[in-house]
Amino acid sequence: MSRTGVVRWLSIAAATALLGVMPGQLHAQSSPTIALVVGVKGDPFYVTMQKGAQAEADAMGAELIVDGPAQFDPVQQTPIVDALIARKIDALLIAATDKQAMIEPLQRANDAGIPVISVDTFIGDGDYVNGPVTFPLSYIGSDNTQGGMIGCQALLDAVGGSGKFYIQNVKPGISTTDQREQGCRQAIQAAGAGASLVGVDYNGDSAATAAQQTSALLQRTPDLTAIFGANLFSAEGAAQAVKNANLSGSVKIANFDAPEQAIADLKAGTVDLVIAQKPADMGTTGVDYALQAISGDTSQIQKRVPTGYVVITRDNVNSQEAQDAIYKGQ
């Protein structure tokens, strides 16, 4: 499970002798103060992101806090950022949990004095360049888009590029599963009149709830051919309900992310394929960004850091690429 974690300092001057600037460049405290808000703590995405922040904190000599909501939601975020702004951090990475209502949080912070960087997800429509908001320094997360591209053309590759497709999702209003949904929306329709998405539900972050949606649609669509699941939730539940009605193996499933849960799933035969992102390299990257805005260097930073991903299936699950994507719990 997240939790705060204070790394081990080293000196101020070898700090900035790694990153390349004068002691003296960062603020005149001995060590700066970074903060990693993840969407949800104990989520081992964001466990595996803090363990690359802490890594890379620690390395460079740097105070790292790590808070984050019980839940996906802005609401219980919020509070968060302000005790934040209150304690004046030198730098902030957040990852939002809604790209409009964390809007004014942030700005909050930034206009603290505090530089915001977006990790995972992003604020306003991600383009901090020519968007509605560019004050966050960089979007540093997967091209999501992407994303549900490659995962719903590896189903439609495993199916013969035809048939009834479904997609779980968590809500509207979250950058990253919009984009998911997007990108396998595009997927689907590039593949022609042979293919067809049936529906698209959404399950507020709940497995049972992603189950009994499924277990509708299987009944209204008892010859279904995949399903999408937008993030682990969607994907456990829909799996759920494709084994209570015995059709594993007959509906393909794609989960989006790569906790070991998902591993034993993918081993087990309950999905046919999982996408892993890379938070760890999130989470470095960030921390790398936070202390150059906090030396007062921004010239290196890029307003749009995208980090990849690797498609997990049984045949290449045991390779070293796979096992270095899956998320660790702890």
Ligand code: T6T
Given for the second form:
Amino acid sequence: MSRTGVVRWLSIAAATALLGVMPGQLHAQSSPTIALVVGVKGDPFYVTMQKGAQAEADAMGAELIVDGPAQFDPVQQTPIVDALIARKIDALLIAATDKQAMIEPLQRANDAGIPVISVDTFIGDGDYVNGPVTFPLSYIGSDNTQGGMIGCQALLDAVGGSGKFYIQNVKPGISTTDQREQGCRQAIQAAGAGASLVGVDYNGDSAATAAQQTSALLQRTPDLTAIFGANLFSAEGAAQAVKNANLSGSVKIANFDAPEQAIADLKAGTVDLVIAQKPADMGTTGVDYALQAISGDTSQIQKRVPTGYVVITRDNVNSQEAQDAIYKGQ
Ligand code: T6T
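Show the other one: the form predicted in complex with alpha-D-tagatopyranose (T6T), since we just had the form predicted alone.
Now the complete complex, all chains and molecules, led by this one.
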């Protein structure tokens, strides 16, 4: 769709909304096409993001294409971006799988006139005003350094501020999980000499690998105090290993992300804290920003939109806020 076509479509959408007709009910005009490229297909975090994006696209009468790699990998994500450029989409929302490797493919999209918006992860250093990469219009996502601190501070509080800590992580180069690790390290360091980090393992976004690595660590360090699982699959694998070793409750776990399994592990006592992000909000705001960019008016677009957390414990797990924050599996 040409920019003039999009502007005309948005004016009609606004006018019909004023008349009480949803823009989605218009059939005569073709609608703008927004693509959402997730970090990996099938992950409940991104499934929930997709639902938020789809609901907003439906409400606004826009077309949403959703795609993503089978693995959390820039080599697999790059051809997806190139195919969308060739398809001449009107805007791109993307959770880049690597903060460096995805700069070039996304620069190609931008050079082709496609507005690029980061959701969940960023490229460069995420500072799209003064950083080394400024072409993406916005970075919509959690404050992940703060998230890592919240997780590891809660673990420290639960064990009296000292002990042996372990981080299960995905792989270096992903903005979100790098920052969570950094936040966790900062909390442990600030706790003083009694608290030490005994290891960090990278599982490549596989819960099975995370479980194997955690089992090996538990063998080597039988007096381990607590584990920070830096994303959904890292935490799931860590919890599985702790259950297998019959150590539920004695080794504390902070679980980043909130799929149903994490809530079950929280209720059963294996996990002590679940940090829920707000992926649906990332999707909704992403679509709103994409439509503004397509219309040519970027004046209301903020370069950074932190989306916040819901921290779930056994005390509040049944509250409406906590229940609403649980990710959707499909
Ligand atoms: O933690 C989320 C996301 O924020 C991260 O960038 C990658 O892993 C998840 O999708 C959870 O699996």
